[in-house]
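Presented as structure tokens, the chain that follows is alone, the form predicted on its own.
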Amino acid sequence: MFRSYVLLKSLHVLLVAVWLGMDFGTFYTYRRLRDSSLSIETRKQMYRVFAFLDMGPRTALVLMLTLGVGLSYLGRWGFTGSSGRIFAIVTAIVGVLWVAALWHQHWVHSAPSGFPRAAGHVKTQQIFRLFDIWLRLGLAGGLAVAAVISLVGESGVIAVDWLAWKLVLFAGIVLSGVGIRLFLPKIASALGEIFTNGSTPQSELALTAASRKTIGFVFAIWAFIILIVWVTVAK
């Protein structure tokens, strides 16, 4: 079990470098993108590297909750007994699901232009995309409900306060990556339109209004990981 927690705990670790270095390119690149000076094609070379490099926050969040589910189980720190071994294999089987069904969303969405992906690889996507959301939002309620309870009585699946809070913020980093999707339609669709028919004032401000909206959500991801990581080391 030590060998194991081990091994949990350090991909744990390495899974944060890799979602805030890969969040920071994500970001950076996405800035460029909206650079009206480039030409379209080399727009459309950033936004392929922009998609690819999303992927990484996307896949690391859902194994981070895959990962800390199992870390609390072998350390003992939250989902103990027999339940909470269930609990952690159920999870860890949802996580792979979802990761996979996240990949496969990315391959759809990066068909070369005139040769999209097969009717029922578009179709499993769009319904794939409202279970996301909902999954999201069931998720972020689910855990900052079991951190509440924890915290203020003991009958809580959380045996230690600092677990708690991570959790509570960790519920805020998903409502946070909800926030960013409702707004990725509008981002998409002007950049949409200038990929077809060129930059434009007005495409290129509707670009610029959809990006301000999603912003905050972004910056409010990096403040809830370093908390996470303080709260961490702080324990």
The other form holds:
Amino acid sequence: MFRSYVLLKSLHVLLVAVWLGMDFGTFYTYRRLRDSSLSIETRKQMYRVFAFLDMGPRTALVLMLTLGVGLSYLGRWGFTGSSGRIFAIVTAIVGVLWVAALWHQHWVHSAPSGFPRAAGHVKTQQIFRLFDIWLRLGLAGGLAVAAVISLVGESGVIAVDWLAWKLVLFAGIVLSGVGIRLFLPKIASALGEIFTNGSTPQSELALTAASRKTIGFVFAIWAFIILIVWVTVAK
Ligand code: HEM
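Right, the form predicted on its own is done; let's see the coordinates for the form predicted together with protoporphyrin IX containing FE.
To see the whole picture, the full complex is given below, headed by that same chain.
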């Protein structure tokens, strides 16, 4: 019990480094790929690096939750009892499948141009994209409700206030991620236009306009992460 708790907690803390480190890399490469003075080939390469680095925060968000629920159960901070144990096991299984689906999505999207992946893989990802959004919304809502009930009521699934606040903040991260996803189709279409037909003032403007709408969500995620670390360490 003690060993698995230390292992899970160490992985949980290491994931904070993976998340923030790769997120800053994502932010920087995204800024560079928007630079219209660079050649299209350089911008395409920059996009490939950006798309790979972006898998860091995407993976970390899911694993952070999976490990966090496991830690909460093992440390008796929340989700206690036999239903908590089942919840921790289900979260672990869903987490692993979710991460596999996210990497499958990356593999489908990073197909060389002119050589798309087989239709079955593309179709699977069209279905997963919808499922992914709803899972995130359900998760954020469920966590926030569970946390608020525990904070205001006598009983709740979360035993300690710091963890309840952490879940409210985590729901903020999930919602900010959904906010970014709302503008991804516009960004993808502007980039697709630039990569296929070359840079024009209109396509650069469309890219800048869509990018500006996401920046607030990116900063919000960083602020939530800093607050979460603060709340957890100061408990
Ligand atoms: C961005 C999201 C998160 C970040 C940055 C984060 C950060 C951290 C850090 C830095 C610690 C170590 C604190 C210490 O040793 O003093 C920790 C521990 C922990 N976290 Fe998280 N966490 C996140 C999400 C979650 C979630 C979603 C849960 C629950 C579902 C959770 C549950 C826990 C638990 C139970 C511990 C162990 C506390 C202890 O042993 O003292 N975390 N987290």
